[in-house]
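In the block that follows, a single chain appears as structure tokens, in the form predicted on its own.
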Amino acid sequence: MKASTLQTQCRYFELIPFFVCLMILGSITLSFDAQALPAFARQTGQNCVSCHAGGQFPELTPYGRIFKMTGYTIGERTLPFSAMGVINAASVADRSKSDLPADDFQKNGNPVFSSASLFIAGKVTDNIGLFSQITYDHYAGQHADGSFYGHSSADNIDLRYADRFVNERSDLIVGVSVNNNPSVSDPWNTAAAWMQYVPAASLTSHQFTDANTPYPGNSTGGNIAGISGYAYWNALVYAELGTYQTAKGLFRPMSAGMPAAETTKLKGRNNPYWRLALTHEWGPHNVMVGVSGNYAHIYDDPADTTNPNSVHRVKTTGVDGQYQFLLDPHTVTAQIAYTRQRTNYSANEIAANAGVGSPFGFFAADGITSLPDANSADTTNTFRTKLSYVYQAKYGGSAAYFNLSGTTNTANQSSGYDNTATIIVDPGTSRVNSNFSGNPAMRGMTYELFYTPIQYVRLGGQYTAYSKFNGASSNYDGLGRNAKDNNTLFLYVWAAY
């Protein structure tokens, strides 16, 4: 056997400890019935199966999609108040590759505590109904004596007013919903806000699962404020049309609990966010094709918002479909997402960049021919499937392909040749996460089992394994690192109440 083979093996057997906890969990937890439910469930006095596929939250069924469509209003207001939490570890593969691996690989293959989100959520009256999201995040941040901090704050948040008309010809849903992420109100998996969805620690041993792979998404993330609209005829159509701006103001909870200076700004309120979606359902089966995109202007500087040169303009569209197959007891998935995004850069940053070459001062090989200047726009576009199986709520597996390409970008290059000709790492930039390409590309596969002895509970792990990272298949980082090193086993409980 070689000797980075062995290497690599001795560090999965780290989290042995782990796997024997999930077992102990999941043997306690099969000894209890679940005698209170989480918000939505006692609200409608259905079992999760009904509203998530295969019990696998959040994934939603016909059902489920029809609950969220409704504004959440469907059954009796109940206490609105819910509780999910994340205890999970991982290992990544190859840590000999590094200048610093006690902060490139934080807890490395240690169990951690690392999240937990309180839920408010549920029928308000007949009409309006409310999803939010406070989630606590146990590493935050990191104090200057290297102990970490928690922090808290807003996370998804829905509000909606919806109303349904049916008659013999028709059946037709409207409602409107405010929100602090486009997307957040889709009622597939496949939209941006729903297709990553266990989370992982905010730690350097943790920046390689699954969590933090490419996924399609929209360029602002959360944090701001916006309305849409929508429909859906005849189990049909599905359309929505909104708008989004700064949370601030009377928006400002949209974003609380984050200072300010951290919040994505954006110029004015002409932000919008379109979503359109072709459905069906035939016994056991629904199919979803659709489109959606957005245009976003971004300020550089989310603490400086006076200087309108200071606006990046984001367009990002996307295509997505999805199939499932529910008939106890098996329930099937398949999703697929792509998007094109595409940034042009503020002004200030394109005069910035102009005539210096690599905003890091990096060279060619010879260490004398200065590089390209920065581009003044980049084109990205991430592509992403993922088939999964659930057997009878308990038992299933999932493998997902992710890849990420683009241009290339001398203001990507983190690593590259000094005056010297020699290789080196920008100081601000660990070589584990460096790019000596400055193309920003990125693929591999992610595969996964889980098992939910209780509904409200699953254990899960996953693999993830790469073939391209930072623009190479290997040393992508001028020195020696491989995608490959990247490769990372991470387990996690996973439990709702």
Second form
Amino acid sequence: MKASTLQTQCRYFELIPFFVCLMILGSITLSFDAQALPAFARQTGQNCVSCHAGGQFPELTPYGRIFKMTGYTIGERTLPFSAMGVINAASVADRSKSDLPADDFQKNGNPVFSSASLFIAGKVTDNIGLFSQITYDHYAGQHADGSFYGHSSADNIDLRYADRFVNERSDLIVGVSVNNNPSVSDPWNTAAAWMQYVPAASLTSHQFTDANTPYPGNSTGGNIAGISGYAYWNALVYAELGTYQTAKGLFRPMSAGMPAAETTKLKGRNNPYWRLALTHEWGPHNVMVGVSGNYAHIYDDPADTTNPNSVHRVKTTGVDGQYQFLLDPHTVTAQIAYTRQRTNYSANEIAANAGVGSPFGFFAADGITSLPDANSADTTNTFRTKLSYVYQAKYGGSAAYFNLSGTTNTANQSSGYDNTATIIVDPGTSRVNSNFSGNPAMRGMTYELFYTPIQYVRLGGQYTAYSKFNGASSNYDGLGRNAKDNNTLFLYVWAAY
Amino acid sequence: MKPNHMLLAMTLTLTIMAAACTSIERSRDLANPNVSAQTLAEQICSNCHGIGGRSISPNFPALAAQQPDYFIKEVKEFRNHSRSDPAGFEYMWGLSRSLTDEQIAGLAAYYSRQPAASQKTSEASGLTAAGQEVFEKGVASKNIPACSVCHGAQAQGQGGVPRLAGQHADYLAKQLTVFQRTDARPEGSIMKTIAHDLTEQNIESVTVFLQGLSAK
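So the form predicted on its own is up there; where is the form predicted together with its partner chain?
So here's everything in the complex, that chain up top.
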């Protein structure tokens, strides 16, 4: 065995105490019955597995999708509150190739309470229902002295009006969703807002977990405000069309908890989102293939929305598909999603970059030759696929592949040669996150094993392995750090009530 | 009035109007005794049991043409938590908790009127023939009586004895195993005795035969 491999494995041994605690917790929770149920389960009286495939969150079963599309209105009104919390620990393969290991890996190997969510969710009337999530991030940011502080803000919000016209001959579900994230209204798990591992580590607490890997997504992210209309016809065709604006005025709660100067600012209300999907169910199988898109006009600086020349445009188009096999006690899911994103930078940004070479002041290897100006437009392609299996809604595992590729841009380059031909890192970026090539490429695998002893507790472990990071497999920072040095083991306890 | 207040007022007005538009004919409220059985069947039960009770997924039994007495008995067993097989308590305990006797009787009548499910079976004819043998003649060497004695010559059921024809083989096999190995279905205790000595091959063949029966 190579010494470096042995050293890497020894790094992960620091998680053994946390792992032992996970096992003890697992054996304790075995003695409980599944009596307590989160808000939607209380509303329908059903177990989580009815709506979530194999008990995996947030992935929905065909019934769960209908529950969502009919506006969360199935069942009877009950206490509409639930809570969720995550404790986790993570360990990165190599912490030596860092300028400031104490800063870059502050919580490495230490169990932390990373985040918690409060859900206000449930049936309001026979046609109106709500799913809303407020999330507390215990490691939201750092003070000047390096200590962390926590913060709460609006997470996913989806308020719906829905109706269903169904009889022996036809089935039509129609609805309207007011929400804060393009695709959060989508019922399939390959949608940008939902194709994710849950739980995820707080990004500031742990580096390089799956939460740091690329996912197909829309450019705007969450915390904006939009309205969309949708229809699902004969369990065959799903179509949705909506548009988004800045979360302001009446819609300010969509970005509650975030400083107004930091929320995404969209120009006007012409920021459409669209979705079309075909579905089919036969026996224990169901499949979906779909396309989606989003076109957003985003102000460069959220604090300055006065200059129309400081607006960049991002066009996102995606193709996705999902297959599920659901036959107790087996749950198999295969997911695939591809997103192409084209960003046209604002006139002001293009003008500011013209003729200045590298925006960070880097040079070519000779320390003399200027680098190209920053691009006026960029394209990224994000591909992700995931295969998971769950037995008895208790024991599960998955493997996911991610691959982000895109155009090289000196604006991405955060480490490079200075005018003495010495490689330096931009002061605003840590070395372990720097980019020497200017290319955004990221590629790798995430593996997960989990155990759900009772439906509202899950213990799990993820391993994320990188074969490419920030544009390169080796020496991505220009100072000798390789993609595989970022491989990370992540253990967690997730609970909801 | 400030623009924001105007928007708020408009939203509240629209919400009240939307609430007023609610039709009990399309309600998904499980706690409202005034919601008709047909509405419950179409808006809620169909999500798992299919339109008209012809379920697509074998996880959920077909209900079309089911015997009403059997249907009523089972739903009440779910409601009072007497039937505790996993599929029962995971899915049905909660859904049935607030149903009235009238709604349950209405659902039973609704499903008994529906055309029976017709399931394809792709199993080898040898398996089907073996299943037919078990269904029509039982297993004499183990004193297992023919299923047809109680369930009818065409497995159509009678009274409190369920229809089996056209039912998903996977569902039937799992329920036979529940009878055989557990006490989770006390209302069907007679089946515990009958299923006791069935082999896995017996169960597989007879359930495959029954799944394809209505297609004949």
